[in-house]
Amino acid sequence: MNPFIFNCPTKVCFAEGSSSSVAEHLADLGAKSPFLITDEFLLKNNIIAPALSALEERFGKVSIYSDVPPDSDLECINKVAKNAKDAGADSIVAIGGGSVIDTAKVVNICLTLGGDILSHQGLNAIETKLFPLIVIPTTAGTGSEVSYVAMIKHHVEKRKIVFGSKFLAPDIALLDPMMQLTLPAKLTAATGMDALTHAIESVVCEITGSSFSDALATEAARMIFKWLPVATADGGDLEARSNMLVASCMAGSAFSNAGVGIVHALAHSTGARFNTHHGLTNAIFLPHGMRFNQSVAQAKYAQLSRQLGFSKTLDDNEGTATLIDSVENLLKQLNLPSRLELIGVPKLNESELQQWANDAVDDPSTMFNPKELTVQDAIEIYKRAY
């Protein structure tokens, strides 16, 4: 067994309503002066109500920033940076998906030690705690809030920036499911394939995995499996909901220690240059991510495809190609796409295959992917995945 440090720095709270708990919650952080970060629509449709009225009850009236993009950048960072400045604010709440709790990291990196942000960019380049910090997840799919990485565009070089320290890990997240009972089936069904490729390419994360992280990766697969498709088609059953809460939650544990690979840095690559969302772009490589890495994988695919009960052999050439067929027939069962063409990415010429798959093999993902990942083999994915 190799040797192996597992990480779960934020305290995780779930229940039906917890968001109201979250003044208390701050309070006992010692927060004084919370600074609200979420989106205008779940602004708009009072989504956020439960909780700004136990902030506003405990803490008087809370400076809000409501403008966040679907796919954050830096200059969304500074805008919000400085509105968190100029409210004196000692504390953030994030309250949304993905890209709002990635910007309330980043922000929170500028509230807490100034200077340039992009001089705070890479892996560990965060050595002290920051001020605190609560997220109330609204997808389930991310698991933004337990990772210690967030995701910031930056749209002159075409690239996704990647903020990595223990540091940006939330101090508590409350999982309350009431607060997802109105997100479109598309969307959850976008958002959940991105926690179930979460899961699966944790699992073959072998050299920074360990027994913690696969175990909680493979309980994630096996709810996602089991409750996406009721989530998707009813959005009203809140017992769907809370389990899709649960295991993107667990599978966000998970590749936080043990890392992703080749279809994260694929759907990164993609996804600055075309605005495509993250959950599709990963649920079109996912299939092809792991057919290339099968040669080196296939072992723990077919384990992982035996614990799910898709595989009764013990022919692990069989169980991955089971594990794949299933992952491509769950993309059919959400009505999902599952050629790149569809979600508007361009046919590309041979120059932007090369600085395209160039940004993919430098993304910081491919470290932790099994098998090395060259440009030519990016392009051959692209190819097949178009």
Given for the second form:
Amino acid sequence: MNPFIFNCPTKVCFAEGSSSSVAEHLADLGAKSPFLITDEFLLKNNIIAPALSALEERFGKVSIYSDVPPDSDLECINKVAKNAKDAGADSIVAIGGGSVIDTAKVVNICLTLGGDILSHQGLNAIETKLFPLIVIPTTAGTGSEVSYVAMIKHHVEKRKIVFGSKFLAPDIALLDPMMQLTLPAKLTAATGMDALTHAIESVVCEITGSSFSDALATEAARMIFKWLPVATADGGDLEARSNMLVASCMAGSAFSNAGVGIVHALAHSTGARFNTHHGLTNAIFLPHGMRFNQSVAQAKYAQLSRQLGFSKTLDDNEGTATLIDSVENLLKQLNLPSRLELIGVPKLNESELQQWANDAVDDPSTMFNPKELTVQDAIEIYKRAY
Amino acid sequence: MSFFANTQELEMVMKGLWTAIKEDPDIAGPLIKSGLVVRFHYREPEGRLTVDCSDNQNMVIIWGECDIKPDVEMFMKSEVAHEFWRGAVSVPMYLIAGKIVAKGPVNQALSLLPAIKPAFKKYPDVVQQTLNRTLVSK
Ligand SMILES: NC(=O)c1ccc[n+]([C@@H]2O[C@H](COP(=O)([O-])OP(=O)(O)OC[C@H]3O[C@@H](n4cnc5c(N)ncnc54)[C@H](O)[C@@H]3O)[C@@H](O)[C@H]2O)c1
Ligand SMILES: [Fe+2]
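Now that we've seen the form predicted on its own, could you pull up the form predicted together with the partner chain?
Time for the whole complex; same chain goes first.
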């Protein structure tokens, strides 16, 4: 057996309505002056109301930043960090999707350590405990509520800046399905596909994966195949919302320990250039990435296919094909676009394609992929996915 | 215990290795093209090595403290560096375990990994020449 490390420092609490327990949890962590980060939709539609009133009851007036854009950027981080500092914040609450949660993680670095944010980028570069951070995810996809990473856009360089450290894992993730009821069908489907991509990619990360990450990823995949179509068709189905929320958190824990792979690398390079949604972009690349990895990862894919009840065959090629078919059928069932062109990615000329492929190959996610990705491979996948 | 008895041994080997890399255009080429300044911070025993390719023409190797601002900094125990150059380190595993710290734009730093892999073959010879020690291959 390969050596492995498995770690999940975040305390995960699930309950309907649990967002209002945030104040109590925060007080337990010793916080006195929390700062709330969210987005405009969630503020205007009162989705954060139960959490906010609990916080105000306990801590008095709470400063809020609610202007976080999808795929937050450096400018936003600097603005929020200044606001939080000026407010004398000693802790952060993030209520939102991956964009809000990643923003909160990076703002917490600025707030705790100070200095230029770019000086903290890197892997394991944060070496001390940060201020208390509680997150309440309002999408079920990114797993950022338990992950050790945060990614922020660098608009000028058209790339994502990576922050990775075990100290970035939030202290507490409050999983409250009531926070998801307003998530539109398309975003439900797209974010859910992000979670499925985490599960499927982490299962084939050979060097860093373990039985722990496999168990979480496999169960998460089972729940997603079953409940994502339900949550997408009926956003008010609390059982489906609950299952998706838990599944995405489990897949988050799996990939935080095992890693993700080329599907994420391709999606990062695409998202940074063309502002495509992370989950949607992953959804398009997922079957292509699996076909690319098939020659080295078919045993793992086939095993997953059997565990999910999609195939019985002991023929790994056949099992893998069935799993890929199941992913493609799920995409159809969810009414998600299956080609890059359909999500607004322009047709790239040779030199643009080369640059896009270079960025994908250089993405840290490729390190965990079971098969090496070359620039030529990435270009071929782009052409097939276009 | 570290393979290197002291900083001087570490310096001899790392300088020797990077000089061998610099003299091999196949390996040095992509590094020079990257234009990056990379600094390695070693501990147990201590050492600093800066590889400066910022002018896209040359590779300048500096041992010890220097004022050049690095783009990327890598921090690790000297033993990890030794194991790395022997080809015995899984970089993803060591990153997850926190044994390697990479500060700066990690995409750029990690993109150089495939470029320097061919230098693994040079390491046993460098160790032989500098420390007169034979490495048993792993
Ligand atoms: N740190 C990690 O581990 C990690 C992992 C994967 C993705 N990400 C990052 O997460 C980001 C994507 O996050 P996301 O997919 O959650 O989307 P998002 O946070 O960008 O949100 C997308 C949209 O959904 C809306 N929204 C969110 N919750 C809603 C709700 N309950 N009701 C109605 N609308 C709602 C938001 O207002 C926004 O307009 C990307 O920046 C990606 O890089 C991070
Ligand atoms: Fe993701």
